[in-house]
Each structure stands twice: as structure tokens, then as C-alpha cells.
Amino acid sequence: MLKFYTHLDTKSGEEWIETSLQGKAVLSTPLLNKGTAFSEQERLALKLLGKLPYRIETLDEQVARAKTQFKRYENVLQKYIYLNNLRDKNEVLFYKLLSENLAETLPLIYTPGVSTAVKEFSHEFRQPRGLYFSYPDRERMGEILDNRTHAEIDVIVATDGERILGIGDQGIGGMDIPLAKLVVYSLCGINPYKALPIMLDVGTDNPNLLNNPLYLGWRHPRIKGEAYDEFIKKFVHTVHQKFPKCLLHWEDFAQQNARRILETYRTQHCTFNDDMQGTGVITLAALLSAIQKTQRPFKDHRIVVFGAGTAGVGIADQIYGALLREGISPEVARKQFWLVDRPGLLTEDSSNIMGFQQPYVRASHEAQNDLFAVVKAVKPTILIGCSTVKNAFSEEIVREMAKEVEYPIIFPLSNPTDNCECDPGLLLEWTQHKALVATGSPFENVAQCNNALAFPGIGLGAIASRATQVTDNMLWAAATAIAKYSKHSLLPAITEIQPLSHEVANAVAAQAVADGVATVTPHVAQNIWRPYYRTIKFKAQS
């Protein structure tokens, strides 16, 4: 294992690393490269000398450089290999290139540019990153956890790659969702020296990838039932074992996975999952936003939410727990909720009820087939859509809905771009410009509800605290700091994510100490990683 440690100097408040590394493995590491701007000091001490052009640069001057070579790109997934080769690189620089263009950067390398990259993993892989946790390694994970090449870990964003954004079961392919996902959180302060994207690799169920000759992953059909569920216990237990306190984050995991496996794990080790808790958060947020400006009583809110899946039932979740904290009973509160899937109204009567969806379900009596038929004899206030359905919200739906409702509250929430529900555009128009709107992906002139306003504060509270466990009471001040950091829009723009980051990590790091579940005393300024060339240090290992 390559280790690298970074110490902080007390005077200077300014870190700087140990390493054992020299020459051509110094410059092949991308947490150590600094590529020209390394000092004269360092070329020698790091056997360095003549490697790089005379010239020593400043990190400014070469993230001029870098933006320049970025702009001659013309398509996402030109530009998205660019910036992670650039990663591969400079680890510092990268970062730095983002913080400063986030407009531009964040909706390539994250959602939803992302989502090209993952369809093209096996065709355009360059270079491997992070730990690959394949089934027929099964026996040898405390091994391949050994193989990582960081020291220490405060977070580890692990996913199966099964319920990939709205593009569904991609295999290996997954492995860029929890490396897009470490970028966002290191970019808002968690230490990339001690961040671990991880790809559970258990197979995949979709024909195209297990036909394609070039295709890296395990090619066997997806390990489900028992034996998928002792493959995760084993993988939660070697984590543990190995950092105890890190924040494990699971990503894009199947409906019938993912609340079991949160569940069954969320008090034994500090464990998050974003599709569930990271999109309740964030939509909660919106939504505590948009009903002050309705001037309505949160408890008279209607709610529709069209996509019954993991994000749907997570979102309806977080506002359930808002409701009963207004004081409204639990029997009240399940009532204001209508949860739609591609069959129709979930109710008594429905096939195939997840256990996690039946809270939601109503009456036999209240059967509808569509979401047309919902929306007329329900009357919402809010309607939300979780379903990847392009162009559900159709115009006959959005004006029955006006019709009963002065400022509807309408969120298509669905990932990627081409799966939105609706075109906030034509809401506004159909709605004379009076709905409240907020979307997953990125449209001009509405609010966004995009995770990354969520689950970095949420991970930088969670690890300043060494909190045992993420609480409800966690995820509620999260939601309620976005909130009241939202001034003109229902959202903060994607580009205060930094800022708003560390206004949640406050928030959540002080209910984790209220909650009891803090192992220190947290000091969230002190936990924030900035993208700047730390000294290098030479030290022969003993």
C-alpha cells in the first residue's frame, strides 16, 4: 500500500506531507503531482531535477493553462474526459479548476454529464481509480481494502450500479457515480486524501453489457436474495472493521436494496444513502421554501408524488417527518399523501407493494389508473415526480391542477434532462407563470434541487462529529439550514454549494452532539480540505 500522510504545521495553519515516494512515482500520483509548480526544494529532495521544465509556476498560472485546454472542447463527454484525465494528474489543480468555473464544471462532471460517462465506462477507460469489490473476490475483501492507496478514510461513497439516475442497471459503468460524487464532496471541504470511491461489482442484468466484448465488469447476471445480502454484510462488516468512524455513503442501489440495506446497517455503523435521504433532504428544503410563499398551512397541503421508488417514497418520507413535526398526528399526516407508480394509484388493492411503499397506500375505494385521473380527484397543492417519465406532467394535467390551486408547487425532479417530467418553461406558461418550480437536472431560471446541496454538508457534519450514526434529527437540520439559506429562489444556486456546504455541516454536526451520536467535540472549519499545493516532504521508509 502507498502511503502518503498529511501533517498540519500549528504556526501556519497550513498542512504539508510525508512521503516516501520519489521521481516518476511522485509525478504518477495525483494527490502528490504538482507538476510545474513543484519548488526547487522539492525536485531535489524528490529526486525531481530535470523531470519538469525550468520553470516553476504558480498553482494560478496553471489553472489559466488548464482553462484554456478545457475550452477546446466542444461535447460533455470530450470535456468530461479532459477534466478526469486532468484528476488523474493533479489532483490539486483539478479542484482548484472546478471551484473556479463550478457554472461550467459541475453539471459535466456531475449530474448530468455523468450519466454519458457511465454508458461509455468500458469503452473509454483510461485509467483505474478507487477499489472494485467483485463477487468472485468475495473471500479477499479486507485484502482489496488494503490495496487502497490512501492512509486514512472519512468517507467511503459506494454503489452496485444498479439503479443508475434514470438510465437504470449499467453494470460497472457505475463506478463514475461515486467518483463524480467525491468530486462535489471535496470540493466542498471532505479531504480527497482521505475519500474511497468503491464499485460493489455483483453483475449486471442488463443484455447489452453482458454481450459487449469490452465490457470490464463481472460478466455474470446480478447476484441477488441471500447471497447478495451476505455480500454486503461481509463488505459492511470489512469496512468497519478497517475505519469504524468513516461516513459510509451508498449510491444508486435498487429499490428493494436500498432501504433494507440502510436499515438494516443505519445503527451500526454511520451509514447515508443519497437517493433516499440526500434527495428527502433537498426536496424537503424546496418545499419548505415554496409553502411560505404559498402562505398556505403546511397541513393543508395535498401531495402527489408520480415514482413510487426509492427517491419517491425517501422524499415522502422527510416530508412525513416534517408534518408530524408541526404537530399533526401520524394518522393525519399518512392522509396528505398520494403515491402514483406506472400502474396508478398505490393502493390496498395493488400488486407487488414494497414494504417501505405500504405506509402510502390508500383506500381501495380511491383506485385510479393514471396520473390525470389523480390529479382531478385528489385537487394537490404539490405534485413531484420521481419517475423518469418524459413529459408526464402533460399540459391537460398542469391546468386541472392550476384550475383548483392558486400557486401549485410542482417538482419534476427526475434525472437526467431527457427524463424530466416537465419543461419548467411550459409549467410556467401553462400555470401564468404562478407554479412554484424546482427540477433535478439544470434548466435556466428555475431552482434546482440537486443533491449536492445536501449531501456534502450533511457528510462534512457527519465526519467533524464522528457521529456514530446519521439521525433524523440530523437530516432535518440539513433540510432546515438549506431553507433559511435559500433567500430568492426555493434553492441556492449549484454554485453556493461550497458556502451553503459549510452552513449545513454546522447545523448537522450540532444536532449530532444534541443527538447524542457525536464522538467529538466537532469543529466544522477545521474539517474543510481547500485545493491548494501542500509542501512535500521526503521521509526513506524505516
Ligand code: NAI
The other form holds:
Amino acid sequence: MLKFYTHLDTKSGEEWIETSLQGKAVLSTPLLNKGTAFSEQERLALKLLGKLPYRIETLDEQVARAKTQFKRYENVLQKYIYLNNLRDKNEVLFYKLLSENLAETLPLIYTPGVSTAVKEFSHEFRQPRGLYFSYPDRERMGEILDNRTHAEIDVIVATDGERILGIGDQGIGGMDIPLAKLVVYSLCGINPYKALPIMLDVGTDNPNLLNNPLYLGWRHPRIKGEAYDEFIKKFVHTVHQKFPKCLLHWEDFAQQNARRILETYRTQHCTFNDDMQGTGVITLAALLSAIQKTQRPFKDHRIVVFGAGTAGVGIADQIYGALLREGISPEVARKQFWLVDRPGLLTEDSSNIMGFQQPYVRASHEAQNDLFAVVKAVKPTILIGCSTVKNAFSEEIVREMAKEVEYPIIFPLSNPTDNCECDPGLLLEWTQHKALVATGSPFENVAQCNNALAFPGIGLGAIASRATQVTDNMLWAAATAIAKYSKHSLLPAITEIQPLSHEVANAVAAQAVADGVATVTPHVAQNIWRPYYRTIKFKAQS
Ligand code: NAI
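Now show me the form predicted in complex with the ligand; what you just gave was the form predicted alone.
Full assembly next; the chain just shown is listed first.
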């Protein structure tokens, strides 16, 4: 454990930190280090005198310097490495720099930039962060968790690296994703001291990684079936024993595991899958805004989802839930969906239908082999892409859709940018600017269906209420809060994530209370962590 504690001065409302560390140990602890901003008293008490240049700087002065340094780097990976090095040295400065330059830094540290870092993980590795639960260490999970650096934990983001963004099995490199998610959480107010990234290293089936001499993970084909489930069970149990109230956020699991894990543990622990639920919430929020613009009631929409994987079906589930809330019967609501995957439209006759796709299969006589044929037959009002197939929404398909619908709602959501189903500029051109568009990756002047607009608020709300579960109602509360916040576009801009997340958190926490899953009276504002320097006092270890 680290030798520092955070206290709250009830009079000023400011936090201060007590530590038994001194000298170099303080400077090399990123959550304590202030660099040139240590005050005179701190320099004396913490034995830093002479270890720093004479002049004492403010955080703002440090931010200005860091920004100049950051701007000198030109390529994405260099910028990503610079930011992470800064994080490894001085976490408050890192978060302050990011907070003030969200538009520029977030796409680097989070999607789409993080996908480059994931691929380069074993080559660019410098400093470990978070915890690695490797399959060979499976009997020592408690010991691993005890090796964390902070006593209390509010949120864990865990991945097994099997289905990263749109770039598949990345093995140990997947660790960069929980790291990135937690940066976004902390930018929105979750205390970085209490946030823990975890890699569940169960091997990799990616031959490039297995054959790469620099690969840092467990060099073994992925563990599957019962052994995998047992590993996950042990992990959840270990976490639950130590932190019964922490939020356990699952990230980037393969579709065959993602849903089963969530369904198994959803009612046992406060847990959330961002690829399914976060994506569902943000897409639903964008749809609620778009539907309002079409002035066509929700019940009259025909929805085609291209790519019926984790995200695609997760989105369909959220929309389905919203339709039920409109008073539409389950039978009628199900009929509003057409799911298309590799074999074409999913029907009763399609082979290899997975359990989670089953509720959406259509009658066999409706079978169509490709997306164009489906669009022609169905005349969808909403077309959502989660296929990772670049340019899948061709001009022919889009024009066909626009022929029948005044305001087609088209969301090419696949990431990274290279996998996007259609360039939004083309979508607008082919529909005489009538299409209502949201994308997965960032494009200028287009609403970005970015989970970062949803998950931090959901997490903050769950933590503030110490919820025992994340209920469907809490997710619905999040989606409606985001839609309400969206004034000029289908979704708020990414630069608005901080105030937006606080609104979402309030709605989610209130819903947790209404659903009877809150265990404390939530005060979201009191739970918000902000990047400023806390006074640090030395106390010798007793
Ligand atoms: P997944 O692997 O679970 O699903 C992809 C699906 O697309 C699979 O069912 C696959 O069979 C299908 N597919 C692949 N090629 C196809 C083809 N040629 N024709 C028809 N179907 C095809 O992956 P997941 O998690 O669902 O993610 C899919 C995409 O959605 C990724 O690019 C991901 O980055 C993106 N995504 C976007 C989000 C957002 O915008 N907020 C959030 C989550 C995911």
C-alpha cells in the first residue's frame, strides 16, 4: 500500500494529504508529486529542499509548459506516450492539462488514439500500471489484489483483451483500454486514487502476438469454456470479498463471453458492460434526439442493425427496452428490428445464431443475402452499423434508404475511423443533407456516439449511491439525461463530458434510490474529484 491518506477539511471543504514518504519517494509517486509547485513548507517537511529548482510555480504555469511540450510532438503515438509519461510523473498536472484541452487530448488518450497504443503495447512498454491477473497466477488472486497501491477502490475496469475496439484480439495490449477508460472516469470526477485497471490475461489467439518475441503477456492460446468461466468466477468473488460496493466495469470481451458474464453477475455485484450497455445508452440517447427531429413516433420506426455482435445487439436491446416503455407490446416491438450479419438477414433458418441474437430473428421467408436487399425490402428509417466493415453503407444503399424516408437516421458506429461504415460527409451528400447522423469515431461537425458521454456519469451515479446493481432503469435514466442535455446536435460535444457526466450521475443515482438498489443517500457533488494540488503534510509512520 502507498503511504498516504486523504483527509477532508470540513471547514474549507478542501482535501489535504498526509504521507510518511519523503524526498525522492514523494517525487516519484505520481499522485503525490507536484514538481515545481511544492510550497516552501512542503519542501522543508518532505525533505525536498534543493531537489527542485528555486522558483515555486502554480499548477497553471505548469500546465502552460506541459502544453508547449505536448505540442512539439507530431505523431499520435508520440503524443500518447508524452501524456502517459506525464501521468506517470504527476497525475494532477496530467488531469488538469487534459481537462483544459479535452478536444485535443481525449481522442489521443481514448479512442481512436488508444488503438495505436494497444497494438504497440509490448514494444512501447515503459511503466506498469494497474494489476495483471494472469491465468497461471489464478490461485493467488487475493494476493494480487492486495498488491494494489491504494486501500480503497471505487471502480475497477477489467478486460481480457479479446475484442479491442474494432481491432480484435490484442492480448495483453488490451490493458491500455482500462487505463484509458479510467482516465475518462477521472476527468469526469472519479477519484484516480480509487480507480483500478485490471488485465485478465488468459492468453491470446492472435498468432502475431504469440510469435512476437517482445510479447509481454502469457504466451498461450486463450483459455476457454469451463476453465475460463471458473477464472472469471474466482476473479469476481475476490473483488466482491474485498470491495463489495465497487463498480466492476467490463470492457472489450468477445461477444460470446461479454453477455454471459454480465448476465451471470449483474444481480450479484454492481457491474456494467460498456460495450453492451454503455453503447446502448449513448446510441439510444442519440436516437431519442434524432427521433424527435423526424417527428415520427418511435413505434413507427423500422430499425436495421448491420453487425449483430456485442454492440449491435446491445443497442437493439436498449431500443427494444425504450419501445416497451412507450407502451408497445413485446411482440410488436420485436418486429421493428432486422439484424444483418455475415450470412445476411438473421432468420430462423440462419445457422450459428447465438442466444443473444435469437429474440430478433425474422421469419425464414424474409431471408435476404445482403444489406442492400434488406434495405430495399424493409425500407428502414434507422440504419445502425456495428460491423467493423469499412464503407459497408454504399451510395446505392444510402440512396435507396433516402428514397423512402424523409429524414433517414444513419449511425455508422464502427471504430476506429478506418472501420467506419461510411464517411458522414458522403452520407449527407447522398441524402441532400437530410440524414441524421452520428458516428462512432470523431468526425468534424458530426455527433459522436462516444461511450465517454455515458459511462462516466453512470459510474459516478452508481458510486455516489453505492448501488448494489446497475439496473435497466438506471441506464434509461442515463440515456434520457443525455438526450435532454443535447441542445444543438444529436449528442453533446465531447468537450462537455464533465458537466454532462454530473447531470447523468444525478439522474442515475436518483434512479438507484427509486429502484431500491442505493445503499446510501447519494450526494454526487461531494463525490467529484477535481485536479488541484492538495496540501501535503508529513507524518512519520507510527
Ligand atoms: P463484435 O465482434 O461483437 O461484432 C461485430 C459483428 O459484425 C459480428 O457479429 C460480425 O460477425 C459482424 N460482421 C463482421 N463482418 C461482417 C460483414 N461483412 N457483414 C455483416 N456483418 C459482419 O464487435 P462489437 O463489440 O459489437 O463492435 C463492433 C463495432 O462497433 C466496433 O468497430 C466497435 O468499435 C464499434 N463500437 C462502437 C461504439 C460506439 O460508437 N459508441 C461502442 C462499441 C462498439
